[in-house]
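A single chain, nothing else alongside it, follows as structure tokens in the form predicted on its own.
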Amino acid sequence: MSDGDESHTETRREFVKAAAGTTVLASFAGCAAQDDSGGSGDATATPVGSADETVSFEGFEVPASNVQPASELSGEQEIDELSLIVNPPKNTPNDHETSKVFAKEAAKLGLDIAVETKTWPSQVETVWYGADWDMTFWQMVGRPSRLDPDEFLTQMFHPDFQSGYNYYFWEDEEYTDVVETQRRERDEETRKQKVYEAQRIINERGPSTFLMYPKKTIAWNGAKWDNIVELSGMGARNMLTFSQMEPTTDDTQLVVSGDAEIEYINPFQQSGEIDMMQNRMLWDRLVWPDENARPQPRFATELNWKDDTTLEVPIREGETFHDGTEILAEDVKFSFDVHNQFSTYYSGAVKPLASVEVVDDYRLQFNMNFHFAPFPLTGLGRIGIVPKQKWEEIIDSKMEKENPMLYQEETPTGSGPMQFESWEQGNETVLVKFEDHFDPIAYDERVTRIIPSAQTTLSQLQEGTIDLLGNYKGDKNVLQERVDASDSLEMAATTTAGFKQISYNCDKPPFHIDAFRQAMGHRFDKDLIVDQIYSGWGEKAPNTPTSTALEFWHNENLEDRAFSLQKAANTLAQAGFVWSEGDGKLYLPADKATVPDEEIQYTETPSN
């Protein structure tokens, strides 16, 4: 289903102009040949073929014995029309922009290239729920459990999940054993290693091109509040700041923006990010990320590994729950259990667990099904403390449906450094000061008012009627122009830990083959793309989900492929690829024109 916005289509034959039949006899030993931005090329970008005939094309040579009369090409062989899903240009303008330009500059190769706008509801009905796509656009945001590298290396890339978020249908037997191993390696150093290895498999042959890593922009009102936290991955906007800023005047209200509205105030269910700011602040969590977006205990007091399968977690004694009954060990088992006993939006979290015990009032055991390295972030940093007595009445004789995560509370308890106040959805919500948390915040009161109007939220911002971002979607130049105007306004552009991708779709023709995925690599300028489509608003990614941002994590040796037309050439020559006299049109090697059927099931929507 489309939006109804204009497809835009661009064809091979607008961009490449055969020789007609002609060969050069050339040697190319000692050439330079011109890559796309009018540069030298070095030698990897010299058609290959060196001493052999060739065949010239607009901006390419291939070996002649690439190019073949269409009489002799097989129907299984050809190429139809590609198709690349993005959202439409009134929603993500850069994006839109971004998916045209790589179609142009994939169409030069002798493909015909349709860039298809969809809303985001009817992209993941076709790309989440249904097989038959080629190319998508797609963005993954940063997140506390996506500041270890493991969330995206495992659930995006390994066989397991191609019913969740490996919608690309890709496999990879020496991938799947590295990133299986990373997350089984107890010494941290050695695990680093691994994620360096798993992001070199995927820069080499992985199922995306991975474009940018966006910046988080934050503004706020710096004349009012101080000690504002940018942490790595995630920018100013995060459970740090929240607890550690401090009001610089009398008024002791925050006044937040949200662009959508908050549909869930629990803790066992979450939508957007406007969701997770309440309830990362209502419900403690027994770790939590440092500004290097490194696992630190929160709730807990230590992290003892007692063998590779054993977590000892003792946590603070005295504490209590906004209701005043005191927090023991008995609430945070009982809070981890039920994302066993039910399916909730954390549930993926708690499954290497095999069991949760009670040592003693104030001190857990974790048992492990095998050691799982990014646990300390990915599983303690997620599951929200309760109390058990509470949510045992209410899953006993209140649940109108059987999930927890279906169940609004009236008034919402937890041990946050905030308390639950008022919610008028659509509105407002107000969270007030928990005057008895062990880390209690500088200020009386948060309002998150939701605001949809990325014009109004800046005109609040400047009228001081709003003192925070929460979620600024409108043009960053913009904001960028009114901060610098301003004597009060600061703002924060931090590198996420998420990123821009164009996907491609490995159970379909051409993209099967790991030389075509490759050759559309050297078809992204992304200098231009990030410097000029995204006017400098992210940072350039090499081939691999883990952000720059992660600097522990992120493996900078990797060689990103360079934007040239005659690179890309190379590639699908060397595998086999072949092109038809006259119109220059692209065909798929003979022996690799089919892809095995595969039976595919599908699950839960995606939350990116």
The other form holds:
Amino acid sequence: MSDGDESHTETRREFVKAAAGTTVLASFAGCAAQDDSGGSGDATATPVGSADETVSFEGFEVPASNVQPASELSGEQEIDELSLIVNPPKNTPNDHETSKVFAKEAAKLGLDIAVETKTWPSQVETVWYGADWDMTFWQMVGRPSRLDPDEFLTQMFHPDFQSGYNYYFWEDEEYTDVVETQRRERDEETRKQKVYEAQRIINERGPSTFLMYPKKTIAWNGAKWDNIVELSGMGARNMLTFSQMEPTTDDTQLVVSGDAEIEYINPFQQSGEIDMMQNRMLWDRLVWPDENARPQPRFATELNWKDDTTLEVPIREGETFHDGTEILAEDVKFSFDVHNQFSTYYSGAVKPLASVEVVDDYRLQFNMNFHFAPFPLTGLGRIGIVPKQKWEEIIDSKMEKENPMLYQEETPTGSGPMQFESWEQGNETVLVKFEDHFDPIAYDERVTRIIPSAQTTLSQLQEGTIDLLGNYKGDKNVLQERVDASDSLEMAATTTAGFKQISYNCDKPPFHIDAFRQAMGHRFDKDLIVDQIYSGWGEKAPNTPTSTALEFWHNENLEDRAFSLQKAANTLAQAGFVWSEGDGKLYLPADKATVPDEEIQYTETPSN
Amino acid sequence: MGKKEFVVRRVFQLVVLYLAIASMLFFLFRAAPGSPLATFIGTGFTQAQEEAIRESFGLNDPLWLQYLKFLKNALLFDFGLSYTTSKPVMQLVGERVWNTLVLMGSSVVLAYLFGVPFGAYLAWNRGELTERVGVVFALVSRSAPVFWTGILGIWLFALELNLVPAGSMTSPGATFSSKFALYTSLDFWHHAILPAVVQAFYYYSLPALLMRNSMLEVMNEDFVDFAELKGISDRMVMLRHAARNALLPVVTAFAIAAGYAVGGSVIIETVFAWPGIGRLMVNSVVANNYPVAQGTFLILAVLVLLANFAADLAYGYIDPRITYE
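What would you give as the form predicted together with the partner chain, now that the form predicted on its own is on the page?
Whole complex next, starting from this chain.
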């Protein structure tokens, strides 16, 4: 169905053309409702005259009071052509296909919708840095910090983040109150109920339609490697796998593929999925998730909340960095302070901290601005421990750019189970076993090879050069076929904590009206999208950003909007939207034709 | 005009052309939509923090100032720092350009070593079945996209016959004391042979068809008939008299092909996971990484300009009738 056009418009003209064959007449309510899930699609002509008069259009009917001659509708009520931004089909064919299917379905309501292809940098400029856009396809991937629901629930939907992840400009007082409460709640059960409540509000009136939670497909050579761990929400390629996997032959070199080049090997930066995992093997964290995505002490020995805002953390004693210097609480404090001093990739993770105090050589105290429930995973679980002395010297005298995130150490030094050996950018990175680690790995060397082509990646996996896919963006059915045909390959397909969504600009008509977004929610045939377009490699999202992979946090009581043209029309009609006689074009309600005069207030400092 | 004057004039032209290309690149990349900071999305930066990053890369300077700085630095082959890695562009280029030159140079040499005699052979057998089959063979190879022949090559020679590795430049974790040690190692050539042959399979048809056409013209010349009348063997007439005189357009094509081979390396580098300058070029364009994109394109332009210059100089040696007047 992809045609490769830069822009493809689904217009109401197609809808009108179809409607022209069926005389648009008034009918009795309830007689002729057509649903996407069945029915002939023909409008039914019935006599005019009842108080419950309805007008039938192709596939749906609305009360006659919602249909007016175009001459009686004001220019302000007109809905201009809406644009849906998506990346080029050559990069993301399924996303592009989904966008086209949705545009076609939504246009049936009397809208003109153009699918506009933009590259990622161009999309970022328009959506992230701009305000003049209507709809965009956007994917959020599962990462360790996202195994707690707070990152998505707060950063994407709290008004303080409208200069960042809340690019939708969504603001809802009730939601803001709920989401702020959940992150400050100490009792986990009570917090869970608040997280459920936040999801309910998003499900009901949120700024986005969540389509699916994609599955991460990771294959490996099962004849050579054992103990692969499927981490809930992240899949089989994760820090637990790299920490626990064991060779079953004499070959103790682990070769992992990566499809994108590693830009930095830096504890304050993350340039992609591949270096994210590599960094966690180089730089220890105080906390790691367990298989169920719940935080567990790692370099910390325990987490003691002394009161709501004071967390005491003892660390392992007698451990060293790769260069042999002992790791002390001072190093850990420094590792956190750097992110407050400079703008780094992880600066947001330390924002809830008021200060970090050294109690003694092996004990720290984290003083928080408020009780921040997700902190163990999203703060302690993200910040890599670096040697203070080395980085102080770098920051004082070696950085060309005033940011340690933009500095590349010649020999990156951490304390993780692997230490740096070599890096040839664009080709491969080699890490070797750190013998003195408290949780030593069972193999000697890990090579990350950069292979941009999915086909070549599969070939190297088949011929035995690669032991484990670090990432795979090719056709998952092909991967499954290759694994099925092989005696040695194994595969895990794990639902991730990320999601695919089509988001709306809530600051721009007609998306400033809740009902319009809700009506759009009825125009997604998720069975078709997930089962056919994505070949079942994902779970349908019941319109919440908290994935089913986060079993503890996902609200199972939510109902998704049915794929129904009639229900979409009903939602719009009840909100006062109007259709013009003759051409069936959709117009805004007269009383909501303009956006309320409220300026978006950007805040400089996110509050997490 | 003597040879010296010719060289000086051409060098001056090269510099002017280089600056013109640099200017075009500068404005073209800035006219392209997209944010160069896209790579930092997801960091949770505030607007103030993003401004600080912009400032550090000089993106807040007026465009004319950015342009002047760029031109001045371009003359010194200093293209600044990569937006994504903060490494000097010339360092990034230097790390990869030789990988590309060795691979693509090998494929071009292979293509011409086979293509030129093959073209001469086709011309010499004008009208025979071998010529017709040969021409079709050349056209098929030119029409087959490299990504397809590359994948076929990997399937056949790596997976089925197990003769060569399925891509990459070296065995995992292999280390070499220097680039020279790398390029002279068996491991490197074991990995390079398949992509070089696949690329040569695409390239060889150009010199083959060019040589064939050029030979057909030369074969009508009197000196060829004269050579035959002297009783020189067919083989010697073909090699010493016809082929040698038909080489001039092939030399021009070789110079151009050598230059373009670097720019055209991106597909073979992607299919075979070869860490070369072609992939660097494409990645930087996609990411709006202006310094790297400008640097790689300019290096490519320099290679094409130098190759053409070399071809001009080579004419005089190949055909003494050509002067620099």
